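In the block that follows, a single chain appears as structure tokens, in the form predicted on its own.
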Amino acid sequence: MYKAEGCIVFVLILLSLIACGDDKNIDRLPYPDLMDFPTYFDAMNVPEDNPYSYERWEIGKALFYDPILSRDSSISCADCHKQELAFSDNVAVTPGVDGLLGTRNAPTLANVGFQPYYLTEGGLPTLEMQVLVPIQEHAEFDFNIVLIAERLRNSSYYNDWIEDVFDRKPDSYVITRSIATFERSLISAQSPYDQFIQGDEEALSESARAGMDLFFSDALSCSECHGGPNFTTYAFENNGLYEVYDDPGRFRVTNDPSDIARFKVPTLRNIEFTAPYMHNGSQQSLDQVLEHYNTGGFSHMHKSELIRPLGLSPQELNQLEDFLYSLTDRNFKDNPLFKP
């Protein structure tokens, strides 16, 4: 099964249900050690009827935390997601409720508050809406955010923690806007990278700057896909990965041909810690990944023009290797904030 498979349908009829909560007594907190980006950053995506607060936070951190939203109370949210691993993980793809397995790689978290449209196929346009997938995913969670509701309930520490922040009780509009707010903190912008563009012309080696020029060179294209402050344009796009695919990748939601074997470009942040790569995690190594993109991949109808043999050399593949090292943020996949 399709990871996500069926919850697009859910989720917009849950939506009704999660949309009808207020905001009463709220405090609003300041993020100030979470919530800074450079200002070269986009302005991240935030819904009017969830604004940051701490508390809404401190919420949505226990609960990404917590087995108690999987069926048998097995997995939580982090065990797809780890944070040494710049919540992603290092499996190709991560066994849910009784092991099942689905058919997606668990994408890293950095800095997923920027996104403007979520899952592989794009699909859901909020991150509040992506809370639900894994949810009700069989080969995930497999549960309903209702009986989650109703444990939460049942649970004095929950109970009388959420009725204190939120003014209700435990239910689904809780459950989507404090795991969003959460996941909207994991803000990765503290690489070599962004300290030698903010003037710190030691923290790229010589290697990694003549890997910088060719990723940016008109004869690579790399940043026609993988461009902006968080490497990628999110456009949706094939690169050669297989001239047959299991996976129908955008497809899944648009129903129109000419998005068969599409996929959301992932960032490249971190990319030292996510793999293995691609939409199925089929790519074990950055160097398999530099050497598919090398040689052009297989032919598919959708393939982007972009995606052709670049005829690198080793020592051009090394500097192209050690400029993507240099987008690691070891102060994110290391902040004591995010730890459980």
Ligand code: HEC
Second form
Amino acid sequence: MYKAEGCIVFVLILLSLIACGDDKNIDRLPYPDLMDFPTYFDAMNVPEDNPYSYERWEIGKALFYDPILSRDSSISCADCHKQELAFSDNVAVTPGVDGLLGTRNAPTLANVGFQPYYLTEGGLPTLEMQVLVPIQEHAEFDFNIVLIAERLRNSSYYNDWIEDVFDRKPDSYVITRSIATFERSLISAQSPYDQFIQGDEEALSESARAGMDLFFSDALSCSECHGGPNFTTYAFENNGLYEVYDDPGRFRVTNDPSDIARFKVPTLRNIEFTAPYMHNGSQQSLDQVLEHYNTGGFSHMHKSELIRPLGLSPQELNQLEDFLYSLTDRNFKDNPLFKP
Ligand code: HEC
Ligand code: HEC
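I would like to compare: after the form predicted on its own, may I see the structure of the form predicted in complex with this ligand?
The complete assembly is shown below, putting the previous chain first.
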């Protein structure tokens, strides 16, 4: 098993060398390299009618970066999901059209293609459907997908390109399928932690390894919720952030009172770049988050039993933090393929 993984890493390194040697070829790396991920990842959730194609991906990337999607053409997806921040943002709530503010923090899109459902309440089963949310939200694009399709048809640049690739005029199908295709390529799997589990013992410092042991220990239980290749089980949990929440969380889609203030467990990959934290961006730093877990948080009727005072020493907190920093994937945030 390690051999096969080592081989993939080797191929990746080779490819990156080739890419560095010849800049012209960078954005022409063909399928399937763009969609490669390690064998210890889960299978990706890809709808049958939208298999990966590089041609769709290119259109999706162009639309992701194009403010043409917003009502007044002022902002794009990338204004809230910034590559240099692992496709998240560094303010609690990013303003949409007319400066209108929503209530939630823009999460990272790293490995978003592996998620079984979307948004913190988990109400949407596919990335294709999720595209409609920012388009319609008043505090995001405040627009309408039919009117976006009309704009694209009126642009000879997009109209000809889309007809060429999809064999149809720009419409909702094209917009949702192409953007989702781009999002599925946002794969982050080259952190020091990944190198470590692929056999490179040197990839983690002694302190990060001690932090890893703590993270996966029964004494801390972090991995009970943040387990698996993406450091989330995708369960809906309450981690004791407040006694009273403004946000109903999972209850929003189920209307089941036992789901009040439960939120989808977020990935911890690239956590170094995704501050501020939690569904509303209320925690400013990793230190603050770890302090929260160390004290056990506030009591809420749905708080998980796993959230309780941990009694970690300053040194253990540092080790845990060093481990979390080992989930940083610089190749992901700097990947020239993802730039506009
Ligand atoms: C004004 C800021 C803003 C814009 C513009 C925006 N987003 Fe988001 N995005 C957010 C916020 C905030 C959330 C979290 C929403 C929630 O959980 O309810 C989010 C969530 C998501 C998610 C779900 C991630 C998850 O973990 O469940 C995806 C996927 C996504 N956005 C993609 C996009 C795409 C594609 C675009 C452009 C079509 C876009 N976003 C435009 C702020 C924005
Ligand atoms: C009972 C499940 C559970 C356990 C155990 C748990 N977490 Fe979490 N964690 C969550 C949930 C749910 C959130 C998001 C809460 C929200 O959005 O308000 C979260 C958020 C976080 C975040 C912020 C992520 C972001 O992008 O906003 C970090 C960092 C984190 N947890 C680290 C840890 C560490 C370290 C441990 C162990 C000490 C741990 N968690 C234990 C459920 C859990």
